[in-house]
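Only one chain comes next, encoded as structure tokens, the form predicted alone.
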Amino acid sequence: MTDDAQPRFLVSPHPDLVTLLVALFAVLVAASAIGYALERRLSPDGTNAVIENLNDRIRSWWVMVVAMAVALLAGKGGVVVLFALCSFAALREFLTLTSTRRGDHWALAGAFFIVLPVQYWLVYIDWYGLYSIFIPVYAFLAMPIVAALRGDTENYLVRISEVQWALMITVFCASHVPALLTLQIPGYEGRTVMLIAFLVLVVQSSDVLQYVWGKLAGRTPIAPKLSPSKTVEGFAGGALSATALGAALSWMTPFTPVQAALLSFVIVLMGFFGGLVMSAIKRDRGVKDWGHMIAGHGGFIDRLDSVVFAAPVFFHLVRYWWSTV
């Protein structure tokens, strides 16, 4: 067990951690002023869409900071809990969009109440050698044979591996998120949470960044027909953006500012392409957004689905570059 699973860590919140939360939530005290500015001055009455879009993202901020915080400050066990429910959410919301049918029903209650909880248990308890392959080949091998023996055989195979690209994305993809938390880099003990922080920070800035990059100077669409609102100048000035965040970031981690900046910029790139694969189903099944659980943001999924795809790379990135385990 790391030092972050011990009990200590709830009375005793690193300092770094503190800082880095007091300067977040000072971030959102001044979003929050300055869209009740707008608020007042452009949209007083609650017509100017683009206000209340932005007031609604602030507000989900303050929701989703908090939560983050409190598991933060629990410890491995919150954080476990946290990413847990949120691949449960997002495993829900990805299945509405599949093909599935009665004879999928026993596969998908194993994959919601048998392979999720094993999954994060096995990251919870520090076993590596089974949860990197509990899902890509247990659980793959298993769901199959589940589905066959209630012999229902239409449209057999894209109903198998929807539902196990389903698993992959926001079960497993997820859990590499806590699983941050099992590393042990020397002359780090004791604050592996930080690289959590780091993770989130740099992926989600680096979305609004590229956002706001997009819409102060986009001109060429990068990818049209997967998500209109995405430029290449946007993308650059996002990217790089993020990237020299991450490299002011390298105090709360063990990198030095160089690698702390190549790691983001990894991070960043593997973000950018979550989010085009995600917007590619959507296209295909005809939807804007994963659900409507988080207002101005959309699903759950809309808001992982860069930080899905970010997490396992940076986690063996890290795993063999720093860690002893």
The other form holds:
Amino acid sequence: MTDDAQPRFLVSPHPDLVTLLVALFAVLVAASAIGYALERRLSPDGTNAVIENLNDRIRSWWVMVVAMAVALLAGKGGVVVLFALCSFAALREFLTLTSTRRGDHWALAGAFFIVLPVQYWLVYIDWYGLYSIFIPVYAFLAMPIVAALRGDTENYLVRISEVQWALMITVFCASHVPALLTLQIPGYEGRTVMLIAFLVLVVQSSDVLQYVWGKLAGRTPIAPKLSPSKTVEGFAGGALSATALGAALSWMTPFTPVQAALLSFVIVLMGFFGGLVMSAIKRDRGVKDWGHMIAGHGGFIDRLDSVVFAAPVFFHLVRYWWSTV
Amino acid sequence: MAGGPTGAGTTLKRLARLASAAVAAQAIVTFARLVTAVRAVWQGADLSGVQRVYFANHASHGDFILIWTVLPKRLRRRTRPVAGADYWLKTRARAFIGRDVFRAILIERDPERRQEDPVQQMARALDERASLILFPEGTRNTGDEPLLPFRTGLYHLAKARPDVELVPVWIANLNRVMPKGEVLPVPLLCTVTFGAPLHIAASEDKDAFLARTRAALLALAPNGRRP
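May I ask for the structure of the form predicted together with the partner chain now, the form predicted alone having been displayed?
Following is the full complex, with the preceding chain placed first.
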């Protein structure tokens, strides 16, 4: 244990982080090997859609894990920049599907070029009092004003709400992932980066495990109107195994195994409902995926929806019970 | 003696111009991708190197930039947009982009001041093996109608060079990225959809041909808000 509160990650990453990343790479190598074997046996000419999609997903996972690893090793600046870029891509996908008009042009430009960078800058300089209200108070009041000044009232309420909700989901909520780095937990100094790893790992493994359980044992649709591929069996199996995984990861957190399991369960639930809510929006807009940037997954929001719903809740639970600030 | 240095000087100047045009082209393409994450959908046309006239809907000055961006480099070099001379010769920067970067075929829109028939200009470029990007609406569409009526240029060009493939191209969402009169683009996803190639039929009259090509282009427009 070191007393150094300012670890130099690039020079000497925390041993826990190294352990975790090595384990993750091992999992990915195994997944790639299984994907390759399945392709050789079941889809030698690339015609089995499920296998092709699986392998697309695994390849994209490599890119995502490497990007995440680089950001975590780079520390706060890296994580803030990575999530700011994710927010940019997600906001772009979200606003593409809204019914904004010419009169919203300034408000939209403000969302991209002022609100987004300022929110992440506030997180970076750790101004909790402002970043936790900047979007819900200032942006939410300023943007309708800007749009009103342009004078176009057609669908005004709908347009304003869409842009506000877009900012809330893709910028405000997402920025709570890097905000985890600002928590001060006694005895856990210099390791808050592991909280991000914990959150992202539990959410994403829950998604993957629900997918796997659903493919293996899924029978009863849980929300047939929203998401026909989600099943009770997939959800239960995925949620329970991800909760168990979270408990097993308690070594890298300030939590006891039971606390880690409870927090994981909350994360998993929020992630699941996040996926449902974002599916409802896709249904409403008549699209299957949010975008096409990530092969096998769709858009950024398709991959981030569950993280985004879980992050602020996880952040505030940890802040309330563990953090001293 | 006097000719030597001047000749070398102009060659150098030309090379510098070519190099800066190549850099500018790459910068424009990169910028377009950053803002729009533009995606090509090949719906009937393939990526072969066949000479073509791409005809597209026109709602933004960035329209041909997007088509240009999604074309593979080897096709991009041979593909020239057809654009209004009045707009693209207005300032030196625009003239550089129009002439040197995109190598646009600049059409004088005012018939009074025309020195050459626009259809002749386009046909000549086709004879030089170029592919063209053409906006048959003739001007940017800023209204709520998805597509304005076609002008007759496409028909006359098809009559003049009946063997060249005519490929309809629908550009979705770019008008929202940069509406008329705005200077700052708002990042939104765009798609460029390429339809199946058409040819003019031997006996087809002007109205029938323009109606058919317009319908083929409209058929590529996404319904709903799908990018």
